[in-house]
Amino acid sequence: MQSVAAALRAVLGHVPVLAAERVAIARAAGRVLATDAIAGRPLPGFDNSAMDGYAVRASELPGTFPIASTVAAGDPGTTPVPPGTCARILTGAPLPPGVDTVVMQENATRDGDRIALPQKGRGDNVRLAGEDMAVGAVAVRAGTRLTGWHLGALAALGFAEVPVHRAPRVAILGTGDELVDVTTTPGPGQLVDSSAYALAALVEEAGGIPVRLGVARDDLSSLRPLLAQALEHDVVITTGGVSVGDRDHVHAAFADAGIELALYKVAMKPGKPFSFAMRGATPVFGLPGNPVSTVVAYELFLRPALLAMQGATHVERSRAHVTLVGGYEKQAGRAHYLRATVTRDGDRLRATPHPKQGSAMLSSLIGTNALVELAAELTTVSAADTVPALLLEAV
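Could you put down the structure of only this chain, in the form predicted together with a further copy of the same chain?
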């Protein structure tokens, strides 16, 4: 049985990076930049005024000047300002030829039809072309997952399209005779395939395109065609059927479809019966059937894999140090991932584990914003100890 770290290394060592494509900047949020975005024009594009005021030659200050012209944002600003005069200038307007300095209007005094301006340093209140970004500068590094903040800078540089890695199309396939879709009322012994909906939303959050294929029965004749359909996608996720039960046919179906098992079972709780396999360049993830095991295994292995396939530099959740309210006792051997609510207490983060930690306890999916990671060898954690937690949101 491998450790979580070794299993993650194995997964990340196998998954391919998807090809790049160009997408319009309006569709690029959440995508991962495929090549460094290099500034092809300077920012700002031209010397301009940071203030509303008067553009003059610093060498002529202090002094009283006639207003030769007015230049506003959007004007070309190509008319020179003669020596001994100034230009009325508005914020963002280009600095006209001849002048080098802007005096804020709050520092100017009107004197008839002339303007008295005090001493100022050369270049005051002028934003120079390229002082924000010079041509050739790396604006955004390849591997960055783009947010609105990045897109603002990229738009300013004229990137109408950006090169990003393709979003992985992720087939989600439930297995189990007991599973019904959410639109069906479960009969005796049946339950809803809830993981399909959980995983679809999580895949979307990670930049993937989820495709729910429904539920395969626990026999090869049902699994085989759905697995073949799943293998037409970039990634396959199955849930259930990877334990040791008599009716667990998923690994048999994997072998039948030419899917090669790369790892099976990880020293973690919940999520031990996790398996990872490849069919050619297509990663196949066999997630456990218990809904909590499913999402925990998703967080630890699948989310990093999906981000890695998109070429992201950072693929793992941030780990913060937390104290664990009430402490915890466990057996050595497997790492435990406690569903917990982390809150901030001054400088410290405090994790309150959900009272129901069973892998079938869906109530622990609610209110969880972190997974507290108790290392395999740990047995006793006191309330004073600090342990790592994977943060699922900013806290």
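Values in this document were obtained by computation on a predicted structure and should not be read as measured data. Here, rigid core means the biggest group of C-alpha atoms that superpose within 1.5 Å across both forms. Numbering follows the first chain given and starts at 1. Compared with the form predicted alone:
After superposition on the rigid core, the Cα atom of Asn107 is displaced by 2 Å or more between these two forms.
Core-superposed comparison between these two forms: CA of Ala68 displaced by 2 Å or more. Gly84 is among the residues whose C-alpha shifts by 2 Å or more between these two forms once the rigid core is aligned.
Switching from the form predicted together with a further copy of the same chain: structure of the form predicted alone?
The next block holds one chain only.
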């Protein structure tokens, strides 16, 4: 069996990076930038006031000045301010020619129709052109997954479109005679294919385009045509049928379709039967059938792969060291991933495992925000020990 780390290296070493395309900035949230975004204009584009106040020459301070003009945001600000005078200026307004400092209005004193201003340093309360971003600066680096913060900066720089890697189209194919769609009331011995909906949402969160293909029966004649349809997509995910039971036919269907198995079985719990294969440039993931195993395997391998295919620089979840409430005991040989709730306790993080850790316990995925990672060689974790955890949400 492969270790988790070795399995992830194998996956990331095989998956391709998808080609780039240009999209409107309004549709770029969550996409990964394909090339560095270089500032083609300064930000801000002109010297402007950071405060409501009075624009003046620092060399003439302190003093009492007549108001020569008023400049508001949106004004061109091209009229010079004569020596010995000041200009009333509002936040964001361009600094008129001849002045170099803004005295905020709270520090000004009106003296009839004149304004008394105290001593201030040259450039006080002035935002200089290009001090945020200069022309030629890298505004956002390639490999960045774009958020609203990035898009706001890019919009300010005039990027109406951005080059991003293509979003992977991900086929999701369930297998198993027992599975039915959520629209069908399960009969005796049947289960809803819940993993199809969980995976579709997770794929979308990672920037992919999920395509649910339904459920293949536990026989090759049902699996082969659906697998062929799945292979028309950028990524294939199957759930179930990857173990060694009498009715586990996924690997046989892989072989029939020319899908070369790159790895099978990982030293982890849950999710041991995970398999990964390639068919040309198409990654194929065989996930276990139990829903928790499916989600854990997705988090460890498939989510990083989807982000890597989009050219992302950072593909793994953030990790933090946590104190495991109550400790834990396990056998050596496999890494364990405990669904847990991580909370802050002063400067420490405490992880409380969900009481139901079985691989079929969907309730263990609700309300938890971390996967506590217990290394394969560990057997006992005491209540005072710290261990790593993958943070599924910010804590």
